[in-house]
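What follows is one chain in structure tokens, specifically the form predicted on its own.
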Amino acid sequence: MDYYNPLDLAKFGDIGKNAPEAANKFFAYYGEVFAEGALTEREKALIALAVAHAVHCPYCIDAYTNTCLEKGSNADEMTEAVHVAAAISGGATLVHGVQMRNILDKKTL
């Protein structure tokens, strides 16, 4: 058994278990910010799944592999999502690098 289970996916809804009033108002948010409006679901999804990789999350790459397959999305648009979320992601790690730069100057004057 790996430590991230597949079927703990579902029990996604029972986080509000002693918190109903803050688990209501995440789920009523959740839904409103994937509803369909500027973006189409399908793009929505596309971003999800591009941001669940560079959360690092399983369940949410789980969950948003199959919403994209559900909304339209195929293999190359869900793949080339990913590219994007891994090039953000070393981007960023890299520009943390000027932070690095910085304290060497002050330092190694």
Contents of the next structure:
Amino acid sequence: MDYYNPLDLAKFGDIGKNAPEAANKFFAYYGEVFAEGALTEREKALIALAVAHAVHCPYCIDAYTNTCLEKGSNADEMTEAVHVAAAISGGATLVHGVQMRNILDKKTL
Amino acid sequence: MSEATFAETLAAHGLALLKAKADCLQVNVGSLCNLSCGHCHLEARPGRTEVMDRATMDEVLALARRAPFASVDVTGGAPELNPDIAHLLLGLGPCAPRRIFRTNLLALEGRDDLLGLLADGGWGIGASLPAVNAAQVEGVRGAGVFQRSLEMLRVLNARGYGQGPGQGGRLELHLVSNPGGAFLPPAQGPATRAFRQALGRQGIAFDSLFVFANVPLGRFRSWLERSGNLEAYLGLLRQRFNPEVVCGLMCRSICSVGWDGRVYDCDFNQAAGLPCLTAEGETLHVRDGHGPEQGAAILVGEHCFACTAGSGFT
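Which structure goes with the form predicted in complex with the partner chain, now that we have seen the form predicted on its own?
Entire complex below, previous chain first.
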């Protein structure tokens, strides 16, 4: 059995089978979040694409690569979005080095 | 279980695709083109020999004079490459209040004679421009095409196209965009804003943008097959079937004449080889002297899902 099967993406809604109320609330919230607001649907899709990479979700990467294309984004914009995710992910790792330094400073002569 | 056909899908929604009054005469003057675009449903390219001759043009003109249309729409291939294009444009000019000439922009380069004829005759321009990003445009149309397209748009602007009402009336400049691959286009509103912003930075103005899904026929279908995208793309088109757009589909109101004078319900049926039929089931030729009959059934195929996906092809 594959852990990640692209066809499983279409079954996302099945998550409501044993908890329909929670799932309905989640999907209603999800729809509201991605509707055009202060940000356009295109901008939100680019953010989602970046986050999808940061959380290493292949389903989300598949879904939001296609959504970005359908919302009119191009490969330059999408690649820059992924770099933003990489910069924040890398920065988050590095900034924890401050904790390491704090401990090093305390424990070492 | 096999997927529902387009006809079955219509029937499941209680819909039928019947001809309304054909108020637009679309003339495809041939599949000869200076480009070989990846999304072309007609497989137009340099070297194609299917080109409308003057005798067929005269039959088109006879039809246009006999059965007045609200609009005429000249397309190809690259219609600029038809040696008798001026004859057709001059004849069609007085036949309809609205006139649109389709161009890929590059075929207009160096054609001041034709540009003058179009502007003097009040012909609007429908210019295809897949995107406002060089890589996307050139992925579809070939290297070096983007900047040359922008340059021709500037030439059209300088001629008064896309600049609002001016001396001698308004010269319309409409852009037509198709996605650069196996995905659906953005909604027209946001896409128009993006085009206006990007082209505005280049000093280019236009009247409106039309975004259309790529139709799985011809060269685009071959690419879908080669790239392993066909099944998923057809699935996407089916999934986005929108019954609300059916009554406004352009095939209901177009008389589409092919390069050899055969009449179709739309340019896509022309590519698919599905002729326009009379109520008695007979095929129609432009020399028959009348357009499609109101109420006649329109032949449909799998490709029709491209026109009913999302906001549709109206």
